[in-house]
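Next comes just one chain, in structure tokens: the form predicted on its own.
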Amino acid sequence: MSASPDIPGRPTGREPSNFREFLSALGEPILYLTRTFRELIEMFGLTLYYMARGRTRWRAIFEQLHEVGNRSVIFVAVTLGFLGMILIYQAGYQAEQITGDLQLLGGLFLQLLLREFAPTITAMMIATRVATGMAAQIGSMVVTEQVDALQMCAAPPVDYLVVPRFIATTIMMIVLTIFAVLVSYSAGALTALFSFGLNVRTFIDLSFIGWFDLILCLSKALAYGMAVPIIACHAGLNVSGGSEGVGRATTNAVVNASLAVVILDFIITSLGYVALSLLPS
């Protein structure tokens, strides 16, 4: 029997298949993001639970403090130092062209550093260097079945692998952010001196800084410091497929951690300005 011809306007056997493929392609990323977000929340809750039990392994924490902090100092100093020089040169050049007044350059730059650049750029640097290391290290342990051995010894991987990295990264993110402010502001002051002849005493202006700027800066550093290790360790613990899986985990760790920094930056900044608008003037 020959096949019946298609009738115009009537769904053929192929259209529902294409529609299902379209829905599948549309829904798969949403399901992946939803599942990943739920697993991250669960890991964050487990991390806080094991921290509350009080079994602190100080040696592992100090090793991670050295890994996250000491080995990131040069990286952060060079990046934020050059960023400070570039911003001051660009802002100073524009100010000279428009008003010729550079008196407010240092004060406004410090406010911008505290509110945005110092915590966010530092978190991006840590997400690039530290998150990849954490994901690769834990992923290699998964591939070589060391994580399975921990579980067989009744040692929860979150307690032994995630908690020290979580504590160390949270502490060092705050320390490195303060360090980044000092380095970037000092580099900006020297650029203003040698490029525009602006006196350092004039550049150092704290009149624009208030409690809101300090709280916003430290809140961002705290949030980034908690988010980056959770995302990196989650990527490492979910490695599958051998060495290729470790490579995918490091890529996912960097991408997801950077995306989390941007989203948290938007949320905290928005909440901060809403809270500021509600305060009595």
Contents of the next structure:
Amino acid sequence: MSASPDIPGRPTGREPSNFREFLSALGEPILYLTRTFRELIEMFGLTLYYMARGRTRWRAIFEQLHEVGNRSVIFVAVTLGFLGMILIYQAGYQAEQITGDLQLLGGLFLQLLLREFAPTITAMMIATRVATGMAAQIGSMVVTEQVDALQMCAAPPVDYLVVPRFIATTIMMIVLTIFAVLVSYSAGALTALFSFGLNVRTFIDLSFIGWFDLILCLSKALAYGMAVPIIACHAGLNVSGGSEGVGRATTNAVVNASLAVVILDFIITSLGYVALSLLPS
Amino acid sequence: MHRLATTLQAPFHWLGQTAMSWSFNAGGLALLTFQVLRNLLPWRWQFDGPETWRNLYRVGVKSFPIVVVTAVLVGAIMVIQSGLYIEQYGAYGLLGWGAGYSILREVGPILIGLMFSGRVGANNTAELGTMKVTDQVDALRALAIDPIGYLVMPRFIAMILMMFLLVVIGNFTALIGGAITSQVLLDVNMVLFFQSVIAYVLLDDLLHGLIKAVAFGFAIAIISCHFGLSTSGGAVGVGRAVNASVVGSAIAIFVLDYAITFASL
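Please supply the corresponding structure for the form predicted in complex with the partner chain (the preceding block corresponds to the form predicted on its own).
Once more the chain from above appears, this time first in line as the rest of the complex follows.
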């Protein structure tokens, strides 16, 4: 899509016509999209294959767990804390204006947080912080020919570089999503207390959430956690053209990863809605 | 013994380094903001015209598809999420209000801002960073061309203007995406959806979102230019600068969003 690199026009050998140019302008993004999609699927399959067949590199996985998890904690806490404050402020203001009844605020907020905001915004944050880091790191390894050196040593890059990142991000996305729910909910409770004088005990209301919300939340986190590292590593491994290429790869990584989060969010939310309407309530 | 001393020093070393980098970035951001605002003064009005047009095209037109795709999906998701509550209470007339209010005020500007910072901000930092590590910025200075007027101002103007316009377009497409979803998935008539949007969504909500859009554009422009122009250390440094730029932009977006929400209610 907009992530497509500027592809110079191919020499066709014939005079270019307007119609031909129109067709190529139409076809190139489509070709680029299908090719990228196929490569991502291939890389996902290879990752699963090496996970099943290869030996587990605990050291590399722990390094990545630290990089993805521990070093994102503050960032996720700051952004999701502010998100909780903003949402409660807006919703509380509206509820006060319309009904004057703030009893339901906490319960409905927790439900919405689990269903939508905690997994999606956490994944967008991980996509900005971790995906750019991964793409930049792997990209500079490619530019300095370290990946070729790995391949010479019979260490396939997917096995050696992608698998630990994939495992670590998948685990940490779930952990960070749960952490995000806690942070965001506490920030919301404090805002409700200080801005509207709503008791924290009234705010903490678990009666609205059920298994459905928890499953939706965790399945979203799982899907994002698998998609983001694959997209970031794909962008990093396909770097060409020196230091400019690394910059382009990091941009591609963050855009494609965020876009994947939004698209997966749409798919899982609609599936969840269909499942909920089929379930006997 | 020496090893023990090094281990004991490590946290202090880390603390000092973090404090230094924070003050460096805070000072750099403040300085850049000051320089940009000074260049905007009427008697010092100074920026490169053709470069600005080029940036307007690159920032706006090239981000158009991704903003439209994001906005349509966001509208659809918001309608599904509020649809669950609407169905519980049977208040179908409020669907447009629920989706429109949340899209125009919060979710639209935040998500489009995050996408914009990923697409445009990261690209900008990478570009300026590459120019910096290949000494092109110093070359400009050597030619007596002001990097602020030539590199920063066009990007600054383009980002603020285009963020504003993209949020306008994004809001509109999000509402269309929401209307289609309500028709297809929830069986709520599209006309009812739009009637509800027109009846309950106020001009205030739209303006609130647009003020946020301008503030986010300002923050993304300053932060991405600062981290780009202070890059050092080759290809690895460019990657690190892009990472710092998107992280800083995301934090700025949420903090500014809170500040504007708090100030305007």
